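Below you'll find only one chain, the form predicted on its own, shown as structure tokens.
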Amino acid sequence: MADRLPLRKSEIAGQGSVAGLPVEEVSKAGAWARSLAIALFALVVLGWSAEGVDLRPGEFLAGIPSILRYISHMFPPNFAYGRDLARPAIETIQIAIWGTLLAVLTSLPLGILAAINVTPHAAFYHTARLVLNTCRGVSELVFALIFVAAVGLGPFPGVLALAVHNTGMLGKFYAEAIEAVDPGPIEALQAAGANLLQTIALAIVPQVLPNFVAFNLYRFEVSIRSATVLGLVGAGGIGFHLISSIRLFQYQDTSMILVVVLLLVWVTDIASSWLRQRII
């Protein structure tokens, strides 16, 4: 044994090799090949999508002067028209408040049933997921059209449309937050004989409450913006005045409405941040 010569570096490297190449180099080559394949696939998908949507960046660049000319007609905004927008702006906020509140009440039980770690049975899990996907997969504008046909024009169908769509969104957020909680407290309570409601109240709610508050405030902000559009189909809010001014080519009125919408979103964002800092 003592007469054996020391192994050469090439022999040592060959002990962990594939087809004469070190394992590390083979692994790196495989990673590069996968990255290249993914990049090529992404380029093919992007090219296919660009052809499908008739993407024409050249025409967009050529149309920029027309866009600027259209925007120039909006200035200065008709500030005198702002007095007539007070009531529609308040109505938009009211639609967002009730659309979010009703969604919180309906999405909470659905979110619990859609969380795989607390749902009592697989049937409840799949049913809740199906309901949430349906509510989330259909635009609030479509729901607004349905409810306008059911209950007539006005803000009430807007509230219902936002409530249904927000239910799908909040329910998904709730379920994912519940599934991400620390399982230790849940297992401890279940081992002690706690039922489902006790487990939710004592082990899950304390962990997910900050996330739930953040989700609710976020959806309220989104509801403000969505409520401004629901008026386009007669579901109340400031959107009715927006589409009317556009159709009548009252550009300065349109710009004033957009200013009010931006102020609503800005004030809502400030209020939500203030509440979030004090609750979470």
The other form holds:
Amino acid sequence: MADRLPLRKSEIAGQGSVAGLPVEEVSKAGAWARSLAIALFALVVLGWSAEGVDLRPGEFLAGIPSILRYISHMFPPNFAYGRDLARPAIETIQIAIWGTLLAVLTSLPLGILAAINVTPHAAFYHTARLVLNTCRGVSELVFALIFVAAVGLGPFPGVLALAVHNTGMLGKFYAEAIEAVDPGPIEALQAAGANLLQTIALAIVPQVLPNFVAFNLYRFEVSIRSATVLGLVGAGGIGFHLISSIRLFQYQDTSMILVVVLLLVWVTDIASSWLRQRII
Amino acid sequence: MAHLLELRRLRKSYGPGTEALCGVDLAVDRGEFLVILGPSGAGKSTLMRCINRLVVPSAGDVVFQGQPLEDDGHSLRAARRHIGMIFQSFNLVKRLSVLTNVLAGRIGYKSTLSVLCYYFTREERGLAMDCLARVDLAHKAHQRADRLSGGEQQRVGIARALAQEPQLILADEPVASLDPKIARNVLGYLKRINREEGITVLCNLHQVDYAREFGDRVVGLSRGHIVFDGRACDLTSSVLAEIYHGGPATAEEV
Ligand SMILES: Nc1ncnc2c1ncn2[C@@H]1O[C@H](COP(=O)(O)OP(=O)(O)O)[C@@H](O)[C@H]1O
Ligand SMILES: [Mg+2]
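Rather than the form predicted on its own that you just supplied, could I have the structure of the form predicted in complex with its partner chain?
Up next: the whole complex, starting with the chain shown before.
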């Protein structure tokens, strides 16, 4: 399909006119009609979705005062509560560390198998893609529910949930990065007698390494954010305290937890951008 | 004495109606500098790639050092390590050092594990430095490959091929992306290696000037057929017309 398109265009250009109109005008009119059709379709989808979610701007506006009241109850944050939050905050970081690291280990082989230019066989390729899409398509919260049921409450099911979801994200990214490498060096090493693993080590790894490191760091940042809510389903971290404070109407505790979450995210962003600059 | 390389009725078709090689017979002796001359699309790259089986021929045999090349991994690897290849786009690993790129030429001799660890022996490093010296680039050994100019990168490509201690070097349009002065310089290195070390070189070119200047023997390729096989000085204008515009009658009729 994709390689037929330019051919068709040049055929039209070669004829000079279609239905008596100059080529320029035909393609302009065609472009207009297409834009109009796309705009109409977008409007229909938007209206249909608004209907589906019961979009009621009026009630939102009417609700603004009570939202403000809720927020005002949160001030000032209960800073004294911060001491109790140190341990769950650290646990949140620990969950993210292992949830990312385990995923790096599992997604490396999967990513290699899912890259069309290095996979040893089409069967591996399709299987790896299927596994990665499943891991990626299901939210870490859903995996957390499953692992809590399987191994019990605590941070460990949280680690497993993050690891599985991250495997899908990292593996797909690895595969795409591998598929985008310059094929020249691969060919050169194969011509010199390299086997598959040697080719990967010497021709592909140097090309993809900076991207891999950057993406691992990015997934770690995202994992910190995810780990702050895993506690909602009993999978460890600061989220457990968040949900209990909300349920008990401890507004000032809730805001203190949000402060800690923001701090966590902020500190990891700084740390990982520092690392990124060092490594790449 | 047997030929170093023999192609017997070699054919390659990329699909119905795209016959890139139409039954090529060719024998190459040790020490030759053979230029394969032909316009773009004649099948020069395909011919070269069929020799080291980067492209699998549709029919016919490639006999290297008396052994027919087969697709089983072990014997193919053994043959490939003796055949160096040089590419139009150099095909260096840009982020690695010049020296590591040359060491990569040893890959066909090394265990998988040692390559995974980027482990190279003192002897291998010495050999790689020696190969760089042969293309006058020893002083650039520790630079990143993409810091070098085009001509220098291609000389690294030559050094990488030399590191294989090859019996045969295949050069696929090695100077097509270089300007004429640099191109002559690079071809000069290939020629010197051929003369002084006796390494057989097969070199694809599409410019007649270079073929006349550097080739001993020239093979003219047109639409997958060999239409000329002789000395460079016998490249007359009628021969060139056949290589560049004609092709044999059978090809005309299609
Ligand atoms: N991978 C491929 N798939 C399909 N056709 C190809 C492929 N490679 C080369 N060809 C075709 O085979 C013919 C010979 O190509 P090639 O060997 O690259 O010639 P040259 O190197 O002399 O320019 C051309 O018609 C080209 O379009
Ligand atoms: Mg070519």
